[in-house]
Amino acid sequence: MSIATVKPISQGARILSYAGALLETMDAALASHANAFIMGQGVDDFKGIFGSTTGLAEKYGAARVFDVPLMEEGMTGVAIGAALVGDYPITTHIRADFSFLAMNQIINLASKYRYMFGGLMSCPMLIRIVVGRSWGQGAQHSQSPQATFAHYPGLTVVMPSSSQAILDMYPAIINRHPGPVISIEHRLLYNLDFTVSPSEKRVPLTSYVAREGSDVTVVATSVMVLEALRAAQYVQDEAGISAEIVDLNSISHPDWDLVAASLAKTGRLVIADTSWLEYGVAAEVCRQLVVRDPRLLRQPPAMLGMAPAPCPTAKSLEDIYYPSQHETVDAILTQVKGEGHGIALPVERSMTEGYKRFRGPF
């Protein structure tokens, strides 16, 4: 099973890369805002944040296109500067890691001045986060941290899944959103294709069914929401299984009415997110949707997330840190038929490769 599905290109559609999405953001984003700039570590580097801002130094020119010391709690504190005196900053963390070294400039200052002075001061600004496994990252340059910035109030945080997501919300964020947004991007994604085409209904900066179901109820961020709709499809061919795929998409401003939504309608529920599951996102989706109703659950439902320890390492430890294809499956037929369902299971030795093999249409 290839890592996505085919389709057919409509009309006004093409193909583009999760990294030229950006890239293309990127430019339009320096194109249209005068008072707009991109910092970060390698932002102008002939790799250019995995192809994200490739050649943009040298279109705008090293004032608003700029590589910065290894000060993250510094320099985020230019662009917070900037951010109130009127700029637009894209910051950019090529690890998400290490943000933790600005955690004091974003929570404690960018979140917080449009509430402490009564909306009479903002600070928009974007902030890129790169997340995921890839080639043995090891413990520190691995996490996955969008649970912990969307416990503070005042930031906005989004995971988009897709270019489409990239080219709706991107532009949102930067023209009209008055705080400061962080949006977390897996490094698994970058080289992947998509089919993208211009349409009034845009990826919301909430959630949003990614594909509709009636069977059971998958709850997924990042690139666990491609997982998801390949085991869905999966599951579809082999057992006849409608799976709804629910992409939370934005992680602090999640529309908790359509999830409940789609739990009133199938009873089943897989959760699948890109870190861990203690105190994090799939608490979070818990929390909420037994607050609603309790009874909106005929079972509990499964968890897919990292394992419970700091990221291996070596390849062979990080294949089974993360949850597989083969788990993500099991999930949803365990969920609808019990755990003796009886029905083969995908057999992959890795996400990694499978992802980094890929080069079609989505």
Second form
Amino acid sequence: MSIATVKPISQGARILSYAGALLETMDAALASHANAFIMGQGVDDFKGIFGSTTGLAEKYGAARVFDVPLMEEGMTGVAIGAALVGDYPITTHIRADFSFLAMNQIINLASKYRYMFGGLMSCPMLIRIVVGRSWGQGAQHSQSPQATFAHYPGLTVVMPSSSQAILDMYPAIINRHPGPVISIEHRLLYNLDFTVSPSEKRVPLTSYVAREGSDVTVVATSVMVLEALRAAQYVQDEAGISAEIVDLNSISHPDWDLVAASLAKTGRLVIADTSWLEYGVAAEVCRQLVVRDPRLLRQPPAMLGMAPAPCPTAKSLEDIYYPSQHETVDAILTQVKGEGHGIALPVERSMTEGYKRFRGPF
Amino acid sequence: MKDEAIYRRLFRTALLIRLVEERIIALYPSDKIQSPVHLSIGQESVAVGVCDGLRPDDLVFATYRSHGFYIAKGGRLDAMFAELYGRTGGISGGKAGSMHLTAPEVGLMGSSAVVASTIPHAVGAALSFKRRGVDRLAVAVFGDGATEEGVYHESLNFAALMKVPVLFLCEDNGLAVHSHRPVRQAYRLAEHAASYGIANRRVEEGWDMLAVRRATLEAAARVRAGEPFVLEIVTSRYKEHVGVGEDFHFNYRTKDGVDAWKGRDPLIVDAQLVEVFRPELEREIAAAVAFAEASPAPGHAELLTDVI
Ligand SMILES: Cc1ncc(C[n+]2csc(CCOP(=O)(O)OP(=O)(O)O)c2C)c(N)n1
Ligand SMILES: [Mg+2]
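Mind pulling up the form predicted together with its partner chain next to the form predicted on its own we just looked at?
Following is the full complex, with the preceding chain placed first.
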């Protein structure tokens, strides 16, 4: 499925899937960094982390791309030890939920080593974790822990929402970032095609405007950026509303000036996150804006996230658990036109309708 | 006599560790050291015997109870006291303190206050050495209690599978805080290690620096040849788990066991040699304490540096 591109196709642009972008950046990391290696459960098998590491073990050898036992904490500790002696480890968790077994190493060790030792030690490394959604992922294959990880100083947390974000960020992270980075990838994005352009020169670890607009600001993360872009097109077509989409992208270190500048222009805010609202990205966006200047918000903002419950498995429940396209459009329209705006909403209620290619099994 | 020269070298370092910790005990009531201290008094022979059996570029990954390993590996004494004092002249500018000593310049690769958490780090460093074909080994230092943690098991399994040059070094003082080993462990460490195909050895005479050194040399030789090794060294913690006092009056352990150990402790038995080295070591310590006293405390300029 081809997602509407942000910008017109420019010179040198090409179509590249999210998984394809991941594979390219993993390949480039191994090619350009003699001490980079990838380890994780299944990184060298025929599925290759949903196609993001396929063939790399054959190309670079088993010493640099290898399967590990089921040892999330141990693997992360091994990665830290290797990083401390100059390697660049890349680890994977096919579901973010499994990284919780590595919390001790990530939070108590990796995030602290540079500070705790006064700058003497550091463990630059990339931890790739994949958020599951739809096809009955259920309570333990669906969590999106950006707020959890971004809470801890010393961790850098990113959520690439497109192939371009991966191409822009991963090389910068792998080649230059001094500390541990957690990249929260989204399973629904893996099989999507995006237009990417080599000429794009973004500052990698920051936020950016994914669509310019003037009536309302939508601050979004990961797959919700795509939802926001689709909704923005709908409200443009149906109601002539101009929505600006800010892709937060760098969750631990967003560009708050950019967000505030957008709000200064629009005064209306919708936050669309992939996780729970409570103590999460939505709460942090509000905190940042209110502390800066409460007058940036002309009215109370709208927020879209997972319902405040563990994720249910039944499709009928899952469909109402996540914010749908219907609700995203409604939130934008209500911000601009007020309650009872009277504008027809898209019939699509389930996001999986729009992402039909994801039919599991995993 | 060669052994005698080695003994004197080891003895001097062991005595330095003890005198440093005795100085910490003396300083502690002044509140100049405002952080938990886990003393290794009674366990010095392990640190000096092990570090002397390694090569200088072998790496040690340690725990909150690491004054001994820091000194035995060759860390700077003045920077250590300044670190305990929480001063800018400290190894880590005061951000680490007693529980997080590090000295990467001499191969001490950090110490953690979360039990067992640095064990996989040694495995990771060893994995790197193997892949790069570097002739070095990594040592994971931990207590008997740490072997109960899941990550210990994960680390052994992975090290055995990958055949990496790592030495698992267990300091068995029989205690985890106030709890004795038999109520905590349904396994025997040697059998557990053997079930992964990992060669292992238990040294009962942990007071004997030369015996510890020999056992380390032998284990290290096997590790360098490309296999992990579990080396268990029995030892005795004289002081309370954390803090500078004694804790026999709480009756969770008897004084007898420690007294028996003290009857073999070279730093007590060999009183003559203690007096040979004491004056110069006391001068060294006094200079380090003076350095710490003179070092400024960190403030706003340091609070937010080195976060990422
Ligand atoms: C993960 C974790 N659990 C519990 C503690 C509290 N604690 C600190 S030291 C210790 C005992 C560890 O015993 P052992 O590994 O034998 O080391 P020793 O203190 O005897 O040197 C415990 C339980 C901790 N620091 N970390
Ligand atoms: Mg113990």
